[in-house]
Ligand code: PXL
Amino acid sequence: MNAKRILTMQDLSCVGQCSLTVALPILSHYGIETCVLPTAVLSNHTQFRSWSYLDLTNEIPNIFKEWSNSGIAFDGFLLGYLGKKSLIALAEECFDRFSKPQSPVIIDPVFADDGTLYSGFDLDYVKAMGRLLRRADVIDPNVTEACFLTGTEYHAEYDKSFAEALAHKLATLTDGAVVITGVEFDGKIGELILQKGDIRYVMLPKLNAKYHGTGDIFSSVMTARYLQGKSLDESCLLAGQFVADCMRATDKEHFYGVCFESLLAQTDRP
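Now I need the structure of the chain on its own, in the form predicted on its own.
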């Protein structure tokens, strides 16, 4: 097989457009063999009124044992929502045991937004995630996550000097590239990229709507394009454009997610 093989580690919502439910079809669309390590199975994502939750943490060592027996290794890793400190340690073990030489690690921390931690997270988790970032080749936290990771006071409104200082603080946690998602200036939204000491911006017009799961879609497209060999700037631009197109194609703002499937069918793979 000539296709690159990536492992994505995050939860699986049986219903709702987020996490593995979007990562698997998107990465596969771009010609990447996509293997999964589900950390939990949910009946539906947590924007519904209620949900069931099956924690798979205890099964992961058994999965690792079988992968080791079969000599399985991966060309890259994409980490999304983990949710438990113990899973962070298992993610690092996974890198150690199942990585091919120079396999890139992309980490989307996924623990906070709009200035607050998601339910169930605490500062111990944030510190553990900060330690894991040293293993990354690319990290893509949003502004809130970047603030928590660096101990910076969050501001809903900020200027480029604040965002760039935040990026440089993140760079002390990893030797990899830093991508801060969802930065906003002058009616535009996009990514601040800090790579090898150089800062760039990839910005698009901001749409006045917010949907669940768009960060997962962004990370999936960015990772796919990056593994195809495109630059990080172009990967972020293509991912941002795809997310914006999905938002436009969705009739109204909704907790369920965005209509990415029809857009994916219209997107050329190269």
Given for the second form:
Amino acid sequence: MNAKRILTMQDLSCVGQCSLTVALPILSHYGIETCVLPTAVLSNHTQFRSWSYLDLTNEIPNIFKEWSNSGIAFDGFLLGYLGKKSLIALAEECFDRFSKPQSPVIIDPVFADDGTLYSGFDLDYVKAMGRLLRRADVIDPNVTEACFLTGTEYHAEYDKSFAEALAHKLATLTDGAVVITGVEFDGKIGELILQKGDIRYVMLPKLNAKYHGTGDIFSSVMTARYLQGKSLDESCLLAGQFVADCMRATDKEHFYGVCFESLLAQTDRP
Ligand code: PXL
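Given the form predicted on its own above, what does the protein look like in the form predicted together with the ligand?
First the chain shown before, then all remaining chains and molecules of the complex.
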């Protein structure tokens, strides 16, 4: 049987263990044919002090034209960092033109963390991303992104009723499942899942460290497991455990990402 073929649309940061350099090896590891649509090429991600940035908006219509000519279609989509509003419209065009009838769309909105927008993003982008979410089967924003998307004031500390209200507000933007990543209560960290009106939590002990790129690793593993047919809860749990293992395997001095590669090599595919 042919492998499922996914398209992942996000930036190519040449250095930085995030976005495509994470999604491509992880999805492939799980036996998924992984096609890429790079939204931009950066020297390194934007948590470094400086970076070069080539926006690929103008090349994407040429890519679509060729895919159309070749009759390409995908069994699923994983979106991460797009970078510019123009790319949000192109993502929607991509679903319209290159989806099979039941292909799931997983959107990690990727524009903020720790209460603030990443460099280069503004509220216009947030609004456009909010509109794109209606096309998703699963969305997995972090708490900061969830606050921006719903016009909710960000709090570093909160209780379950705040997080659950946030999830219900997000559910007004999409018919898909809502996964809020990195929710924290009582020394634990994990995901709040709102699916068909039902709220569930997948929590693990919180580690005393924070690294860049862990959201991208989470989304990649969650998507791979979900495409394999696992439930959303199990997919989130396996993804959370993988991220935690990667963090444990990474030296604190390795500031720009987590060393997921050796862990991936030890992870049995099924
Ligand atoms: O990991 C999220 C991410 C992805 N891509 C780029 C980024 C970031 C976070 O800062 O800068 C280019």
